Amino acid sequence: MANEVILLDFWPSPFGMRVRIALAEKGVKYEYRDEDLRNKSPLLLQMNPIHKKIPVLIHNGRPVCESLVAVQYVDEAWNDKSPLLPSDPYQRAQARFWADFVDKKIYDIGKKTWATKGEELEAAKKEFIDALKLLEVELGNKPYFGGETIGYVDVVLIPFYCWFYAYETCGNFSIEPECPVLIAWAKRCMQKESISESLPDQQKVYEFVLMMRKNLGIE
């Protein structure tokens, strides 16, 4: 398969980071284009006319939208190395279930830790820790959600780790004492070059969140 690969993305997006990690795991060379989401490029609007969102993976002129779909596409299109989804149908279904859980829970609750105040913030912090604890149970004693190697759920979840400092600092709480197993997993993941080089610095994300808070009138 010929490989002209472009990724339309926005640097702090945990959804875009998923695709970056998947491409790095597969060793795929690609052109990265950072989008201005307030002034979206004609290419983004052309390639994702339905949602008009990043990330969009463009492979030989054909767009693949939505991060979970794009990661699965990368896994299938470059299937000669570093499989992300298990070969067993049941295990594959379980991986998709937990990826869906991350999608439905972690981003929205995480946002509330820096975009809300008062009782709503306190409830968000508890809900966030509770969600992470459920993920800890699923991880169990395995090094990664994928078992001995990085898998689909790892790729889907680890981008949020670079947001943890912003969540903790803005929300005034600490994740590691509550979820030490998950933080140990995250640090293990960050030792992999495919992940560490795909994620921005936590401080840089925090500064971005402070700007967002200011725009929302929270600061």
Second form
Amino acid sequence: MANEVILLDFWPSPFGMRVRIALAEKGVKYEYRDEDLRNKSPLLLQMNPIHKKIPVLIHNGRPVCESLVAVQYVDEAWNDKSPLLPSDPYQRAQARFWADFVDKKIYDIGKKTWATKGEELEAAKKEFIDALKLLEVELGNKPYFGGETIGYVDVVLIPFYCWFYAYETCGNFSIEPECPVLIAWAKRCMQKESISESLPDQQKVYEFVLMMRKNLGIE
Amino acid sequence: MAEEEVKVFRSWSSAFGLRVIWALKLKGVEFDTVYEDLSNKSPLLLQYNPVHKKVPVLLHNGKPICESLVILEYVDETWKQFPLLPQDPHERAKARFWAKFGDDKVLQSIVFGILFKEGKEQEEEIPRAMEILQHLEEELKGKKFFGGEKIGLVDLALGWLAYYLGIIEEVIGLKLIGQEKFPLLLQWIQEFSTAPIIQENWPPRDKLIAKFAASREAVLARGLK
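Can you swap the form predicted on its own for the form predicted together with the partner chain?
Full assembly next; the chain just shown is listed first.
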């Protein structure tokens, strides 16, 4: 049976990285297509007409949009190996709760660490560290949020790690002294090929952020 | 079968809490309700939802689950009768997409973009809201409910629209959707709001109107500072 998988993505997108990691964890062969977001492909506009955003996972011609939806889809469509969500409904609910927390907090607040200044920046840095500390408590002394192996929350959160250098450099703060457990977790994740191969180099992300700041007229 | 303790912490007016009780009642699950006064949250609520300190919270055999859409999936996985999500992974993905669309776009536009705004700002949001609602109209083509023949996850996620939209229209003195452009959405509103279980659980209309009017006033007053 033909199993055609295409991922429409944009290399620095943490949301796209989530789907890359999920597909890698499942050993799925797919075609990666990098979009120029200033000149979106007809395929992207056709497959995600409502939001016109990446990532879009196209499986046998059918699109799945929204990164959390796509990661869950990958977990369900390729359920023969490496389960990302646990089987117990309560554990699943906890995983979904924390994935939702990451979505509500990390991206928007993280963006403020490179896109704002003065009081707004100071408030954002505090909020960001507070959010990471809550995640540290949830992690506890497990190697991964998923327990002994990578799970849903690990996949959802780890992409932001390659953005930390940009956040820290632009925002002039350091995450590791405040959140050593989380950074240890991130480094542990980066030992896994499915993750290290899916994340771009943090220096490249930083250069991308500098370009975005310039375009937005910051500093 | 072991005795189960199911409790829902919610407020009388919250649409998010309604999602949870609809799901439980549709599945025939017995539960107790704990009404919260959101201006004076109980220690129990703060204990069960320390991260967000919000309602609704589902407590099942002493274990709390928070965030209404997370709760809906938990309820669907725990009590298998009257399934809210289809079996096929792609259909499930579509349902999750629309549930998220409802919260990210529909709710944002209608409540934060229109109800809580006035004048030019409100005026400018209206065509955006119409575009967003048009997507729902198209999604309803050939279907009685968003879930198909029966109520599903998306109907419960968007269900607030079937009652609260009319209330918001009354508070702002503007009709947002009409028969000409939104015949299917209006039909869904009728079908959903009068469906068994759903029909019996709407909060009192006049109380909601008063509450939404007061909230609107409070938000607008804050903005003028």
